[in-house]
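Here you get one chain, nothing else, as structure tokens; it is the form predicted on its own.
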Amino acid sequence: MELTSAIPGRLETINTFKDDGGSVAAVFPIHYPRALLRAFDILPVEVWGPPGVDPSQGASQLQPYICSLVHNMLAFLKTGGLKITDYLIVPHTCDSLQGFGSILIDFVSPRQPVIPIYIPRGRRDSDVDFFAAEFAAIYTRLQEITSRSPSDEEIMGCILREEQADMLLAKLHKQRDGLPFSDLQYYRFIRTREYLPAENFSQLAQETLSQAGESQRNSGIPIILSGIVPEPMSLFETITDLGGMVVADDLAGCGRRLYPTGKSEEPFQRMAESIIHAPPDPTRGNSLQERLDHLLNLQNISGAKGVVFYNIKFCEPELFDLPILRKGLREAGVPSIPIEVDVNDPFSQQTITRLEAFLETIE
């Protein structure tokens, strides 16, 4: 608890990095080459909305059926929320984010350079090659903007630093039951990977893991949380109050980004391998069978009694997979429940009642 209270926030981290002469990139969800940005002395700071923004500022350029994350991103940008950043990185994660990138380039024309990332949809060797070529193109773009040319050795040094942080993040997931954190404290901590420099995150992660021991968590009904991002974060307090406990997750912003170490000695290829071979993700085109097997493996390892699909309204990649995933889980004897949310809305009593009933059912 003392450790989490001492962690710097996004704004403090940004100001510190810029005071040391670095630049900052606002990075939209989900997958991107952290190490490549750091090789150019650019700190990636992720933007997941944020919640609590007036989405009407982006309504003139977005359809009402676009997810609230994208609505908030555009509104946050247009109202000056990202003025402290120097670059805008837009992965083409889904149709909504691809459209968002086009709006920035063709209509909004922000002060910052907009750099899209095209993501392959598969795990084939050709997908790795395509992604590596995409990273090489981003290198060339950053080289033109910054007049810097990091060497392969410099990029590889940044890759190794990020891989160390990713390995420690994976350990935090595996040893979560032995950490002196509530669910809310735990997710606040691991989500600092969204903005802390890798070396800072690794130091905090090592300090945290040194506190791990036997199970230090209160007993609760164990569940898996699946979806995009756990916003609003009061979700975890609600689950705890209802007697539940998150023992594993399949969240795009968390558990789906437990990147394995790449194998290649070529920097762009190694970064591509790491992302391509991460846990299955519908935004990367992984099959339903891969996703179902992954959920069942999480359930087997964690002892979860059920899965909560925590979906943002209108999130097509998640919603397309949901019926078949739930059917597969049901056939395997694992109950599940879908919950749809808007990141701007507080939990409704109806949602709380549905979650409470589900937990009582699986207890």
Second form
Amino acid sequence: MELTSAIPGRLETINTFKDDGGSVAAVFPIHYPRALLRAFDILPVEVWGPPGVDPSQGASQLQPYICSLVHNMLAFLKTGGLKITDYLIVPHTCDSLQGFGSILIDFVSPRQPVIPIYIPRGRRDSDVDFFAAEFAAIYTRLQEITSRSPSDEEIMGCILREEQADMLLAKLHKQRDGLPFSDLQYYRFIRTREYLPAENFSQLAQETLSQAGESQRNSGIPIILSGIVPEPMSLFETITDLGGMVVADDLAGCGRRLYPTGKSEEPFQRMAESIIHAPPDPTRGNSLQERLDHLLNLQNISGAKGVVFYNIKFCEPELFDLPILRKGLREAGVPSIPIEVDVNDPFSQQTITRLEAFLETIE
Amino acid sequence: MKTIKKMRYNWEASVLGLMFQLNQKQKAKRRVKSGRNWKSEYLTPPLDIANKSKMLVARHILRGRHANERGKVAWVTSGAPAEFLKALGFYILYPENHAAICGTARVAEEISSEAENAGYSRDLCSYARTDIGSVLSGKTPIKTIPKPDILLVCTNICQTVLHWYRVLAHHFDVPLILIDAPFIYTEASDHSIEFIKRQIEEAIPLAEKIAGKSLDPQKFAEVINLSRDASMLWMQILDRCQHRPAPISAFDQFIQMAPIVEMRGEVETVDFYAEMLHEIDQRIAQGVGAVKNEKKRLLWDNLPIWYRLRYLAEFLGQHGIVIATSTYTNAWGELADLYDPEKPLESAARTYIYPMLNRGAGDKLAKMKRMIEDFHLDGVILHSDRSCKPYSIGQMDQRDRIIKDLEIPALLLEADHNDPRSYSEEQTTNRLESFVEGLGF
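Could the form predicted together with the partner chain be given as well, to go with the form predicted on its own?
Entire complex below, previous chain first.
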């Protein structure tokens, strides 16, 4: 597909942004206030590992029972992969990322300022207020570092731009069936939201949506993909080769970040509302019933015949929920399968066979 | 019916508890008489007070058997601000303590297998697996545990507890109170402390509704006072181990910490630790140490390996090594000064945001360095605990810095606090032997 080949990559995007006078923050998973960073002319570029890094550099500071994503993040940083960035943003997503942030601040002491963000685990008013206050504290920190003081209006302008991009992202998810993409192309495309400036993403999204029509995808066995991140991305080729088709997702980096628009006119409060009321996510403390209802709703809308839980080894937030979610799905007549991976390993034949058997079962 | 239940409760909680205590005392006397006293060549017999702590724990467990009939029950994480629940009359159960009992009773593997058979991964915390396995199967070494009417989870020890308690909330279909404690990378912000205070304030009406009564401010202050007093006594006990020889070891502390975790806010707990402190002072006056021939002193970092306490104590004891202190047992005393009965909510917010596990790895390193100096230690064992990521991440740097900055040996020992399948005796012994050589024997 022509459009996806025209999309600029991470490095090109970073260089262009920096050439225009901006700076860049490496942002670790999952939730963070994009608009707040942009108000300081900082482009957030997300780091989900990445896979394919030599993880041995991380092994000197992290035990083997810490997940491969965190191992790779540390290895990537230590081998200079984040040299081009100016800030490191570490959301408090889980115990492992908490430890990662702490190691950065206390022992690695990178050149870039490390800015942690605590993500509240509830959806109460007190959580929204705390999150807004957390953003205010980050504002102060960035103000001290950059000597800039964006006004409320400027922040609100950035928020509206991000909300527009989020709205288009949600539309892409909704109309995925009518887009001229394979699963791999589709996820490559929507994952550009991890690094493209919102305005660039919105432009591309609008162009893409204008091409949407009746279902353009080859028929396949419809499934939902749930988990943290679809890495290695060859996963999608494998699913396609085996006759499957991803019709919806509950991925932390994708479907769980279809942020609704905040309601408040106060910028920090509005950003907090948006993240807190996003689709259910164990790292934000949603109940198991909320997660189950969400998955059943996705299945109902998409017509998926089964759910693939694609988990990274040692990921506690995902692993704790698995038995109850699978039981709930089973009781609703929706089969599921857990697949466990290490982002550094290629897809094993055993995994492929299990996926194949699952797809045959639900066909 | 009510009278029968009351009689049964009183029988189990008081009479059986007392009988248990008398039985323990008799057993101890018989051992002395028959010459089958303490078997260890290297370790001093346990404190006399040890019988009393067994009795306290046993009585608490016996009370729990009929707690559902007697009133309301709360399941609470070990670092949670449970004082308001205590003041409202809830029977409080700490699933982590129950899991540790399963670990010391060596049934954790069997019970956690029940959770694994239900789909819970072996990569999850072994306390959580033990607890969930017990809930699913009903298996427990203490016969029965009361069902919760409410769950209280505080994220100041890890995020794992929240995932674990979400599972419990789903299973029991009871309310889950969340006290979310923002992690302190450098310093606690005012908005973080305010956040905790507000959550406790908001939790009280729900707890009152379930308890069927209002929180009495005087009772609340009294419970906080008792918590503070017990924590202060506990801290004094631990500090007594700065003496040479150390009157008790960290292995003794691991066992004797049960009341400070499980029974904070009770008069008996304060009395118990006052008595324990007195006995420890007697040991110090007599020059008695936990290890008979103390030559070297170590720090233990992280949770204990519950199912191998005696083995490790003996192994180290035969080399004249005492583990004089640990970061883990310290965690239940170090915040005692922050409790303020005059300002219960504010002080609770401050107390419960500052536990060591809610602070950065650099802060723990600084604390370990202080302990090494204060307790005159010769080395450190860092238990790299597969089941406790927040406690273990950072240990590799901590070990390296201790070796480099303080020029003392430090060992990273791979194991799991409750699951013996992640522990290798052979490997542990080999590593400990090399470490002991490095201590300069």
